[in-house]
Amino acid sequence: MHLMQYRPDLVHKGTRVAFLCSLLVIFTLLLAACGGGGEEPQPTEAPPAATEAPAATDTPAATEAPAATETPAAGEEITETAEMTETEAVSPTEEVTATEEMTSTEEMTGTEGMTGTEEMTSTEEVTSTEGVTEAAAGAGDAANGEYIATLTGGCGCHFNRDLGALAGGNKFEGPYGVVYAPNITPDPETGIGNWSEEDVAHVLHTGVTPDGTQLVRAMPYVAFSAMSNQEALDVAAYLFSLEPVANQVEARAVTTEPEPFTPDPAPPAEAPTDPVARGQELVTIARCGGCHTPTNEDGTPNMDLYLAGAPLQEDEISANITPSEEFGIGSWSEEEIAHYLQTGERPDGSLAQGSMAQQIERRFHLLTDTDAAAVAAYLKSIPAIEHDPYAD
């Protein structure tokens, strides 16, 4: 009974102990909770791991697609396209690399996403003169060369009827001896195939071939020296556009070596645009004086009667084409002269006959309106010569 005696003081003391123990447990738990949230170094390490994960992972399809797909899209010609930033893609060095590696097919793809270098068209690339040689920049125009060559007579002295080409072989005799028209087709063995355009232009202006031979003046280089440099290159381009024809021509047998010739004035770089100057050039290279100017006893032209008319073969007489009112074409307007050159129709409605009709049919009808008007302007500008060629 003594042991079971109720003691209030002990009860109160045990209650307090239990209460304190509970508080201690709660405090310990709170302290543990606060201590676990206060370890800051570990949360700060987590973001780098998350950032590094995409770089370490090679599986995402979106990342691999650009590198794996071989399409002509812009930017893939550059070696490190997949890793290249937008700034790197347009650096000057990398643009050059992309251009050098680009194929002709890739150059023709769309321009989406391309740099300025890649957007360059073929025309712009050809227009650029960087790296172009002087010879390439001065190349002639074959179409204009054919036009000029036709107006000068079509190089008819060189036409070989048997071969149907400008293969030469025609014989010419004179005070100079005997010469044969050379082969001027681009055959490398017997023609001019190994010449350059500049070589041909030089012969047209001076009569000197690439090996230094001075041609006799049966080749009308004195008249052709009035041709502009560019037109001479154009004629060369035309000759090189012809079919090569092999024909070995006989060597000439001259009595004396021809005198060298230097053009005076020097040929202009380009054809003149002034109508009178252009007309003078055309009349000179077309050798109108060969028919319409009388010759001296030594065969040289009589410049006192320049274009005043002269006897031709047999009973044919060439007309006075100076602006003489009585004997020439002084009463014709420039428009009427140009019309006659292109059609053969005179102001009175009659038509050209004989040699002039042939010349109009073969070459002068091809004159452009501008050039026909230029010839007319020149013929009206020269001195009128009162000479009746039919009275001689």
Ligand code: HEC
Contents of the next structure:
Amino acid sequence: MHLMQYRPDLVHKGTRVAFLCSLLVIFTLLLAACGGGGEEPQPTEAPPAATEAPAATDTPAATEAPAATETPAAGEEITETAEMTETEAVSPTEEVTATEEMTSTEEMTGTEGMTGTEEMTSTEEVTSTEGVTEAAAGAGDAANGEYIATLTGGCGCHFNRDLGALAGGNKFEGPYGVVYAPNITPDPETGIGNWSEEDVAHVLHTGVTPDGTQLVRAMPYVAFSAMSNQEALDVAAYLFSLEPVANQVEARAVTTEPEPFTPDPAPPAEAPTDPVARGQELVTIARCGGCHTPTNEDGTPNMDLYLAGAPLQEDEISANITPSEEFGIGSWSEEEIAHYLQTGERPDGSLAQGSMAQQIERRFHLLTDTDAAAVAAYLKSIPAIEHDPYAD
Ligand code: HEC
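Could you present the same protein in the form predicted together with heme C, rather than the form predicted alone shown above?
Let's see the whole complex now, leading with the same chain.
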């Protein structure tokens, strides 16, 4: 293998090489699982996944994806795996290509939240409205944070392919100008190593960084503001559990300062336990609407057709997932919906295709039984919209 040319010193150490290779495999899976899920508004990568679609049920790809839970272990070897990345051409799939396309839709979705301004200048004030009272250092649960982060898309926009880490640098261009995904590894100089968990929760909920910068909506904080405060702290703990990777990311060049954003309603302190409310939270932060809700001409979601199916790229069409008997999933039981989300298998035994199969494989199959049931309960609770996305 190329590794031998690249690291001759490792050649004599066959067992070490084998060990590192296995770590590499784990790490690669991790990257695929972590990096991939976030691009749902622009599923340009859907066609490749279409061929892999049956994987969504129980093929190795799907079952191995929980390797994401091995992050800390893989992270310990990150220096060496990063070196090996170059030689082994670890290809953590399409996330970087995809991120370049993630411009218009997502950040436009947030216009509904543009409200007050003055109170946004102080990070502390807003944090306190989120109920972060008892949030001492270390309040977050990294394992749950990894689960939530993966469900929302694994922070894939921040994934730096060359460095094999969430070290940022990917460029985004839109009406707002040019921005670069920041380094969100805990490197103190170039990443978020000097942030508190509350700082991370605050940026997830408001898009305001500790130095007061309002981020553009390419960062989906409008959707993430539906995340409970505890879960945002959990995501922070997860990010802080990653290996710090130094990478100085270029400063942004925005054409106009982004509008401030006040979460409304304010994020709850804890995740709701009521299934419908929990399902709504999950559908919001996982951004199902990014694919299942059509957009208006200005890129904002057409809420009259919320989750009623939409044309995607590459001639793909997402399904109507409202409870319409004729056009949607009104005939599916909650159990069948939950089963589909975890496995990709429809009630008739056919399998999810395309970008949905990819999303299931990368993230939704990880939904716990309770959470999958909650998403199903929520989808059954929303109004049926008699809309045929294939007729558009
Ligand atoms: C990347 C785009 C994308 C995202 C994100 C996405 N979906 Fe889908 N979804 C699709 C596409 C495309 C289909 C059609 C798949 C097919 O034809 O097999 C689909 C199909 C489905 C179906 C099956 C409908 C049917 O009639 O077969 C359900 C249920 C569903 N999605 C629910 C969800 C939920 C819930 C979420 C969020 C947790 C979600 N989807 C997120 C693209 C997406």
